[in-house]
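This document starts with one chain, in the form predicted on its own, laid out as structure tokens.
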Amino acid sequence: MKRIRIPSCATPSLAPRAARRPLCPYATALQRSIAPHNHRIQARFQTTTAVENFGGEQIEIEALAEQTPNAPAAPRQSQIHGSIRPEELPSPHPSEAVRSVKLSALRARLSLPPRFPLQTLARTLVHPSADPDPNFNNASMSMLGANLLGYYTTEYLLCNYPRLPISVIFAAQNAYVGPRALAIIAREWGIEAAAEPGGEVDPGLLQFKRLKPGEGVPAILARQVPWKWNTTNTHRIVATDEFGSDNAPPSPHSLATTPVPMEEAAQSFVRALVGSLHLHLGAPLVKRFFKAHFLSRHLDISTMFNFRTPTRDLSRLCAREGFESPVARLISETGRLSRHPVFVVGVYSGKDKLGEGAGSSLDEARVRAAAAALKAWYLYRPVDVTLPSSMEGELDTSKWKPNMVDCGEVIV
């Protein structure tokens, strides 16, 4: 077989181009990213094909690629995205976030998987005050978030607690993944802020447009418009939010280009990020980090009742249970005529004690008793309980059990 040299230019003429595969844009984006290390090194391509001769012998043809003026140069750290440089865009580019040490750290600080991209890690951390295109900031995410930490903390509230009022499922939902409950979180995860954003911030740090010292609270922010000028606890279930608002929130694409708080920016990070586990990873992953980051957080729903006449709560909720009426009745006393007595007061239905509680006085205690019998009631938990979600996507069905549904709390 004969060698022979053939010049760069006239290999398209000779042998036709191949298709190509279409690249995985992350590859795309490393290869681009990447420069040589000394920049007297040219790029040489070395190619093997085979071109059919005129004599009818197959000729073995080595073509060395040498740089010509409409080869593309390789790209400088500060052409890498093109004719833009970093400082005119909004955000960081995608590109950037493979070389980011804070990302790669927040990756495995959360415990998340390899395949899980960092770009779109980086993409989390964009709030819309910072960049209002929705291809490059969390809104979208933000909201599917949202929906799904709604969705599986009621979820868990339901089906624990079949009995609780609508009140304290609405304060216990807020504690659970509420604003302020989120913000927390993001600052536990050791997420920090960039004091601007922009094209040259580190992919790793929350970017968002700041208020500015002094500045009040956007009017976007302060307070919404009322859903309903009469609101009741029927309308804060059908037609408001997860944590039964009387105002409408905003929407996480209208805040584009308004100083937000960083408590705002937070929440909406940690949302987003719910969201995009949901789209790449899938939602058994999705169950196990909500498990792990949120409902492990411990809440005491026992204190979250404020009961305003709870003798009255009690006797109708045994009138409506079938029970007999609750009579209150002293335990134990001491120190009736000092300066700090102390009665001890059980209620009963019949021969059954439903609680019991101590005060200075005997109204003090049997109201107290009272609450706490109420408590029993309204804080009774399963047994086994199996949540709706764990059977998505599940062909046998033969694990399920019904959960208790509940008549509702008391109405007087």
Second form
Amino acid sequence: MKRIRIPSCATPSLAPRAARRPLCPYATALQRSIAPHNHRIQARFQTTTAVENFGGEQIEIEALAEQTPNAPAAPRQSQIHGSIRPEELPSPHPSEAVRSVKLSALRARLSLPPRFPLQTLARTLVHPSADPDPNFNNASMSMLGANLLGYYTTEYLLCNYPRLPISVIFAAQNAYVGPRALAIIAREWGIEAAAEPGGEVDPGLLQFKRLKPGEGVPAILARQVPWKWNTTNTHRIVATDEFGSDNAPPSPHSLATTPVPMEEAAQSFVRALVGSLHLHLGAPLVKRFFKAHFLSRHLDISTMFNFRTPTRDLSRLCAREGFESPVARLISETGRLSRHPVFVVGVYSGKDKLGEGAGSSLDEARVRAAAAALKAWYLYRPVDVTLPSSMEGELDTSKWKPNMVDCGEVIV
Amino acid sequence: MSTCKSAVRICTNPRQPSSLLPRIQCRHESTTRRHKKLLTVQQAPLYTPNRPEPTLIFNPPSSAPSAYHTPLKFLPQNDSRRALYASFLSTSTQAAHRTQTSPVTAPGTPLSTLSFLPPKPSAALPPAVRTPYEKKYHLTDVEIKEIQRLRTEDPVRWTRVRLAEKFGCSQFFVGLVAKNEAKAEKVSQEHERARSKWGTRRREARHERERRKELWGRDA
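Mind pulling up the form predicted together with its partner chain next to the form predicted on its own we just looked at?
Complete assembly follows, chain above in first position.
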């Protein structure tokens, strides 16, 4: 049987328990093409859309949405579209997506192939605060996209800089795919926000419920008091998000009907776009998209360090690795007795120079040189790097080279 | 005869040791023409390739070393850059020795200068900023007890500095084994009193200095 089986439409008595709307955009077309005279399905749409309160079915809809997450553009109330005015819908009808110039322009601007449906692109632009229905907002896709973005960024950082301290990894993650970075990326893509979400606005606009002027950030988005005060790095790695926050971020589903700032809505759009790209076009294209739009942004990791006692850290490092203890040596100097002296000091371990720093006092130059040496240690990049995600689905494992795993940062 | 001369020669002043011995004969440049000739800037070295086939030209401007350049010692044992660094070091040293000229060929050098080449670059390291020391670990329990006794009996006389001098250890070690909180509290109160007398300018200047010092470990 090629027909999509919907068990709930077996008997008319079960009709109210079914999903209000079909979950796959092509389901109706498929059903029509295979069983064109099946009036029961049509009738089901008519009956179920008339059901106002469907609280009991909410769970079922979500469960179905989890099974078929690439439900891009359900023909929402397609049978009675003429009778409902678009202003009554919380977000634009999916059938409007193909007529939106902005959406086509956005798809072309991002160089997405035409097989990526515009209805899905329209759905990624609907924040849960605009439309609380999980079948029509981007909450589920933004969760998937957040996980994908976090995975690809972490993998890139850990494989290319195996010695980075965990705090620098957190900062680099935040700089690559943090909320603010994603909001900037969305702005660079030319995403504009609708003044007020609704069914009548252009589907190419970002839809979210705006914060009123003068209102503070809602409590769910504000920085929470940590559940315990001595928050450890282990807690940050295991229990919270990939940016090392003290608390786990709110789930996108929990933001329904909460007014949110523009940044929150924009980042949920970018994440949802990555998630929907993964579902529609597959992992290889998402990896290329990630490389082109996220990794291509320049980030100087060497500016993310902050050493409080670099000289002590460096001597601990040398003791740990079995090098000779570091000695600061004066390479060159000028104007020692003037108002603006410059000293260039190198830190040597045995006969090898580890780092070099310049400063206006001997102490400053020495500390800067030690910090430069520590940075040179932490910013080591292996020559050959094989990302684990590049070997996904490969049967030939001969290309795989194990990546370097370092023993960890210096702890004084 | 070259028209361009090194700018170093303008600055070099072959000093004579102040002694009672007769002054050593030296090459001098006494005419105006010679001095004016000295001001001409030296030609930049030629970086255009002398071969018709395409070559790699590497001529970076002088700058602070990059933090992304891992020193040889920090590379893991199996890294392929180790061999490259080692071969580069040997070839560059050889080339430097091959192209080096004796210092006596330049004017302005004392006649007494030997015509030998300078020693190998790796032979002498620059002077240390602070005198390097070895940790001795020579203090026994008896001496540590003595340090603690002195520090508790007369903290004004036996400061950390005096104890460190007497026992030949570091001040940090004295603070480690014989901490005197009451004295430290008194000293910090004294400092606080002195700080309260500061005016705006001095306080702000000190604050700025502390802030700058925090930046040392941030952007090296």
